[in-house]
Every structure is written in C-alpha cells, then in structure tokens.
Amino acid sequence: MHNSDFPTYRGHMEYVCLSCGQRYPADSLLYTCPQCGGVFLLENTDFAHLRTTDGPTWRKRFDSRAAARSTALRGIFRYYELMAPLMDEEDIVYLGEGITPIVEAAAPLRDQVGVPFAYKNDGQNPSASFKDRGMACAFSYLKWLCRRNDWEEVLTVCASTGDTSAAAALYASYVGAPLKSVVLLPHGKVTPQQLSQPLGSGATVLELPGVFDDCMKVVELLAENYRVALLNSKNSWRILGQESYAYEVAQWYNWDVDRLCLFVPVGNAGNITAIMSGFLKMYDLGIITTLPRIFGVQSSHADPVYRYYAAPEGERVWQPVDVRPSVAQAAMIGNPVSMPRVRRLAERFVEAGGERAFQVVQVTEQQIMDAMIEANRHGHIACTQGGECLAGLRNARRLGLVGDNEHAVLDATAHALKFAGFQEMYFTDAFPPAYEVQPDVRLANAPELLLPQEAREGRDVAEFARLGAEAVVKRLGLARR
C-alpha cells in the first residue's frame, strides 16, 4: 500500500572516490574506485536543494514522522531525504530496525563514573546489532537496483566476525529472490550465538582460517571480479543507513546536541564515519546548531586509528597493525577499510566544531570486560563493544577530556546475549592468557546449588518446599515476620 505521506523529493546520488575524486553514477554495484581503488562516499548532488527548507521545518517534519503509520517511515527512513533519497516506497525494507532506546545510566553507575551518560541500545535492532541500520539501506538499494535492471539473481556476500553476517543473512532471507546470501567467517573467531544467526536465516556460511582481515580480502577480490553485492562497510549504502544513529540521537535530545559526547567503537570504522557524516549533514541544514563531540574507542589489541591520531598532526602516518585476541570482536580489525572516510570526515568535523570535536581514546581488554560486567550489573544490556565505550568514557574522564557539564552517549552496538560466552569466561576465570583479562572477584557471579539432587527424591511437593525454603532462609539469613 502506498502512503501519501511518503516523501516526493528525489535526489541524485553519485559515488565519490576519496582518493582521486572520480565520480560514478549510483545505479551500479561499486565498492572501490575502478580508477585508483579508493573507497567511496555517496553524495547527493542535489543536496543544496534541501537547504531551501529551514532547520525548524526539518525538525518539525522528522518529529511528525515519529507518529507515522507508514512502514517505510517507521525506521531509519524517517530521515529519508538525508540518506538515500532515490528509492520509492515499494523498495524500502523494514524489519523493525532503528529508533532504538537511549537509556540513562543507573544512578549509582553514573555517580561512580562522575558524569551523566546514557547507553543507546542498538542491540535492540532485529538481528541484535547496529548492523541492521546499514543493511536496511543496502537491501532497499538492492531492491531498487534489481527492479530497475530486472536482474534474476544477485549474490550478497560479506566477511564478518558475527554481527554483519547475522544482519546480512536476515535481510536477504526476508527479501528473497533475486537475492541470495553467502557469508565468510574466520574459523573459530565467532561466538556460537553469532554463528547461529546466519545459519538460522538459511545463508551459505563459509569459514576460512585466519582473522577478519583475511576474510575481507577474499570478499574484496570477489566484488572486484564478479557481480556480487558486497555488504561490508566498504558498501557506501550501508554507511548511509548507519547515519540514522546520529539523527536519532539528535532527535532524542530535542535537536540540542551541545555538550553531548558520543563514544563509538571504531572497528572497521564504518559506524564512526556514518555518525560524523550524519551530524555534519544536520549541521549543514541548520537542523542542529552545534556539533557534539565524537570519541572513537579502540582496544590496545587493535588500535591503528588511536595510534594515528595520537601522533602530532603534522607527523601522522597511517600504519595497519597486527591484531591480538580481543573480547570486542567486532573491533578486532587492524586495517579498517573506512579509514580514508574517517580522515576526510574528521577533518570536516574538527573544522566545524573545533579541535576537541573528534578524538580517539585507547582502552585495555581488562577495562572492556570490567566495564561490560559492571554496566550490566546496573541494569544495562551492553555487549563487549558497549563495555569498550564505558571504558573509553572512564579513560577520557581520567585524561580530563570530558568535563562535569557534559553528557555522554555510549554506543552498545549489540545485545549482551551475543557475548554470553565472554561473560562466562570472566566469571569462571577461563580467559586464555592472550586476552590479558583477569576477573574482578567482586564482579564474578555463579549459581549456587542449595540442596543435593537426592533431596528431591522420595518427598512430596509440600515436604520438599519446606526443605527448600529452609535452605533459602539459611543461605540469605532471613528473619521470620
């Protein structure tokens, strides 16, 4: 059913190479520049037309869409004009992604950290991670492209440490023909919970020895030589979809982002790229009047972006790193494909918001796990990347980078349940030495067996209930009323 509220505006999208500046039309499957191999950003060459609408009008428009009953406008495409404004309503794929809750930190945890902060729970997306934002846009684009070209079959392919494959397989299974899903995973580097998702969605799951970066090289070769739809963050349409995170944060805070500090795990650098791009678009259109501050966070086990920005501005040299095992699996990437996008957008961000507008902080594996466990003991549902962000906020506070009058928003990119295995390793002190994680005994937890199994045998329910209650009373030291 078509809805009269769906936007009539259509832009004109082009791929823009960040290395050589070449431009290509958006109606083709491109991921790197055919001229030089550089990565793309997508640009709406008609963006200037959007400036004819003032900021208050945009804010009112997006706020009114919050009550829309149109499926196409319920998720990330609430912000249609800012993202991929060439698709028709019938192209939009919606599985309930986006508009994820922002939950203020529990008061004791807030007081412990020393500054107000909130988690944006992107683990409450359909496949339980932020990757659904990008996939909703990428698969909507693929539907649009397949319809225009009348393609009979397109293979979607991605490399993944878990979340990307889960999201790609989910959306491919929903859309169906002409799309088919294949995912490449580094053998033994994906949690059982994450592996179960693409398998459950019916994707062809292929494993290779090595790490994510190795699988990514295979996928890149396939995309360069065959007609396949690459769904990693090299895919510029995914970046557009992930911009919605920025729009939602701004809208939640009533379009006032002054004194907001966003902490984002870097990983392959697609998400932090998208978030900066989204805020810059809103700033350009007057939807927001100031920029927030963006903090990238990296583990010391995979920190090439931190190392780059830790050097003085005139002495920075990009150097990929060999990664070590990390609990923040999605961030265990030594050569982020979106680094050229980070450099370009960080320059613009600092130019518009000042030198403190973009920074990168480093954390340890120990800090990540301690922070994840502590956050969840205070009622949150943070993944290891969410722990990484809380650890990043704590370190930023210690370094004097975040003031008492600022408010932080932490990106919990996935649901805590995806990382139950790491929680179990923490509680049982079972981390291999390479992780460099020792549990804090104050945070460990384990079930307790109050009675032996034979205590239940030969007793009726009433007798066993009395025996069980006595055991609970003894364990908890309860006083009779």
Ligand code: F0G
Given for the second form:
Amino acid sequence: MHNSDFPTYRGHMEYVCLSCGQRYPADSLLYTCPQCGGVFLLENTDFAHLRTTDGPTWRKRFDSRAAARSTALRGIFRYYELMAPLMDEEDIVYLGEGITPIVEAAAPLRDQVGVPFAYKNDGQNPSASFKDRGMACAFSYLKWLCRRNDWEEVLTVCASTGDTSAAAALYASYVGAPLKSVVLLPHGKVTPQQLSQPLGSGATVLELPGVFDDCMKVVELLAENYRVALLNSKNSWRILGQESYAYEVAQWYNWDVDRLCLFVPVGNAGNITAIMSGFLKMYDLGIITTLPRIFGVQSSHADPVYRYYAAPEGERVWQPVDVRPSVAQAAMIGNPVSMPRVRRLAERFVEAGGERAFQVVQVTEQQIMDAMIEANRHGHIACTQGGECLAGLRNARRLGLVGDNEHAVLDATAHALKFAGFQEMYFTDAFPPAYEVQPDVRLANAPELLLPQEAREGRDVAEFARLGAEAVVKRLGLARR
Ligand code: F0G
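Same protein, the form predicted together with the ligand this time rather than the form predicted alone?
Now the full complex is given, and it begins with the chain already shown.
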C-alpha cells in the first residue's frame, strides 16, 4: 500500500574499499573490491545533508514513525535515512523483522550478576535470529536492482553456521521470482532446527565437509567467478540492515546511551561492525550525545578477534585461528570476513568514545553453557550466543571493566529453541570431551513418565483421569483442599 509518509529523501550510496579506498557506485552488485579484493562499507556521500537536520528533530521523526501503519516503516526501515536511503517503498521487504523486545533481567539473576542488565531478544525476529535485519535490507536492495535491470533469474548463495541460511532462504522464498536461494552448510555443524529452516523454505541446501570458514571460501570463489548474489555479511547491504539494532537500543533508552554497555557475540564479525557503525552515525548527527561502550565476546574455542585486541596497540598482528568445537556454534569462526571493518570502526569508536569504548572479552565453553542455562531458568530465551554475552558480562565485571552504575544490554542473537541440542547435552551430561563442558547436575531437567504406556489401554477417559491424577498427586505430594 502506498504511504504518503514514506520519506522523500534519497541519498547517494557508494561502496568504499577499506583496503585501497577505491569507490564504486551502489547500483552494481559488488562484494569485494575488484581492484584489490578488500571488503567494503557502504557510504552515503550525501550524509552532510542529513546534518542540516538537528538531533532532536531526528529523534522526534523516528519516534513518530513508531506509530506508522505502513509496513515499509514498521521494521528496520523506521531509520530509513540512516540506512539505505535509495530504495523506494515498493522495494521494501517486510516480514516483521526488527523492533525486538528489550527485557530487563529477572531480579534474582540481576542480583547474582551484580549489575542491572537486559536482554535484547533478537531471536524474536521472523527466522528467530538477528540475521533478518540484514536480510531485509539486502533483499530490498536486490528487489530494487532486479527492477532496474529486468533480471530473469538471480541465484542467491551464502555459507552459514545456520542462521544466515535460515534468514536468506526465508526472504528469498517470500520475494520469489526472480530470486532463488542456495545455501551451503558445513555438514554436521548446524543444529537440526537451523537445518529445518532453509529446507522448509524450499531452498537448495548443499553441504560440504569442514567448518564454516571452509564453506565461506567456497562461496567467495563462486561469487568472484560466477553469476550469483552473495548474501553473507561480506555483502555490505547486510551490514546496513544490522545497524538497526543500534538505532533500536538508543531509541528504547530514550536516546540516552550514556552508561550503557552492549555485549555482542563475535563470529564473522558483521554484527559488531554494524552496531558500532550505527552508533557512530547517530553520534555524528547529534541523535545521541555520547557513545555507549561495546564489548565483543568470544569463546576461547574461536577467539581470533579477542587475541588480536588482547595485544597492546602497536603490537597487534592479525592471525586467523583453527576453531575447536563450541557450543556457541553459530559464532564458531576462525577467520571472520569483517575483521577489516572491525578494525576501522573500533578505531573510530575509540577515537570518539575513549579507550574503554571498545573491548573484547573471552569466555570459556563452560561459562557460556552455565550462563545460558541460568538465563533461561530466569525467564529469558537466550541461545548459546546469548549465554556467551552473559558470560562476557560476568567476566567483564570480574575484571573490573563494568562499574556498578552501568547498565548492560546483552544481544540474545537467536532463539533458545534453535540450540535445544546443547541444552539437552547439558541436562544429560552428554558433551563430547572436546567441548570441555561439565554440567552442573543440580540444573538438569528431564521429563518423567508417570504411568506405563499400557495404562491408557482399555480404560475410559474418566477412569484414566482418576488414575493419572492419582499418579500426579503421588509424585507431587499434593494436599487435598
Ligand atoms: N549469534 C548467532 C545466533 C549467529 O548466528 C551468529 C552468526 C553470530 C552470533 C555471530 O555474528 O557473524 O555477525 O559476528 N552466524 C553466521 C551464520 C555466521 O552463518 O549464521 P557475526
């Protein structure tokens, strides 16, 4: 439906290579610099024009869009001018992504951790992870491109630890022709729930042995040499969409992010890149007047970004790592493609917000699992990566990095249900040794069958109800009223 409130502003977008600085117009589909192979960020070269509107006016504008009835402005494009202001309303794909709830920690959990914090439940996106933010933007852009170019068929491809493929397949199946989805997964390294998603969406699901990093190399080769549209976060349109996370956090806290500490699990490093970029844009426009602090979190089984920043400035050497099995499997990545973006944005973040504005903390597999189980026993719906964030907050507290007067926001990047298998391993003490997780047996939980299967046979409902109730009463020791 056409909506007269849709923004009329259009910017001028360009790809900027982070290695050689070369620029390219945004109306061709590029992933890496044709000259040097470097990764891109997208830039609105007309950004100065946005500065002619003051911070309070932007805030009011975004606040008033919260009531928009147009689906185009209902999700991540509430912040249209800051993201990808070149698409038209008809291009925007909306599946209900974004504007996810921020839920304050249950009081006993908060007291245990010793500092107030909240979870932002990005698992409440349509494909149950934050990836939908980036896909909504990337698919809107693809629609825009297809319309301009009259393309007959576009094969979208991505490598994935599970969630990117689920999101890509979902959006491709919704948009339909000329888009078709192909996903490439590391065999056995994606949970059954994640695997069911692209299958259900009708994508072509291909698997290869190895880990995500191997699959990523394969799709990079494909994207460089064949006619396919790459949907990994190497695709900078994904990054723009994921910036919406930062805008939503700022808006929720009434545009006052002073004393906020955001914890973000880092895998391929697209998410943390996007979040920093989003806050920097708001800061630049005076929409926020301070920057929050950003903490990347990595498991010791996949921690190249942590290792890089653990070295003092001037002595940092980038070194991909070989990953070991991790319960934070979606972030189990040894050679993140967005590392050059992290370096660039972290530098700008620290420049504007000071030394403590960007840090990376490390957690153990044990800490991740314990934290996820604890969080969910307190009414949260954290995936293992969400558990990783809570573990990161606990470690940051222990290291004295987060003060009593700060407030943490943890990114529950996916829904707990996608990682039910790790919960099951925890409850049944079934982790293969390589994970290095010893469950706290007091937290174990299992269903109890109260009557044998035959108990239902040959009895009418009333009789069975009496029998069943008797069994429950006995098990719970219920008193009559
Ligand atoms: N949390 C979840 C649930 C993820 O699926 C991912 C990444 C991350 C955290 C890490 O985010 O890569 O932006 O640093 N999953 C990708 C995928 C790699 O293929 O689904 P990142």
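In this text, rigid core is short for the largest set of C-alphas that superpose within 1.5 Å between two forms. All figures in this text were calculated on a predicted structure; none of them were measured in a lab. Residue numbers count along the first chain shown, from 1.
A rotation of 8 degrees carries the smaller rigid part relative to the larger between these two forms, according to C-alpha superpositions. The rigid core superposition between these two forms gives a CA shift for residue 466 of 4.3 Å.
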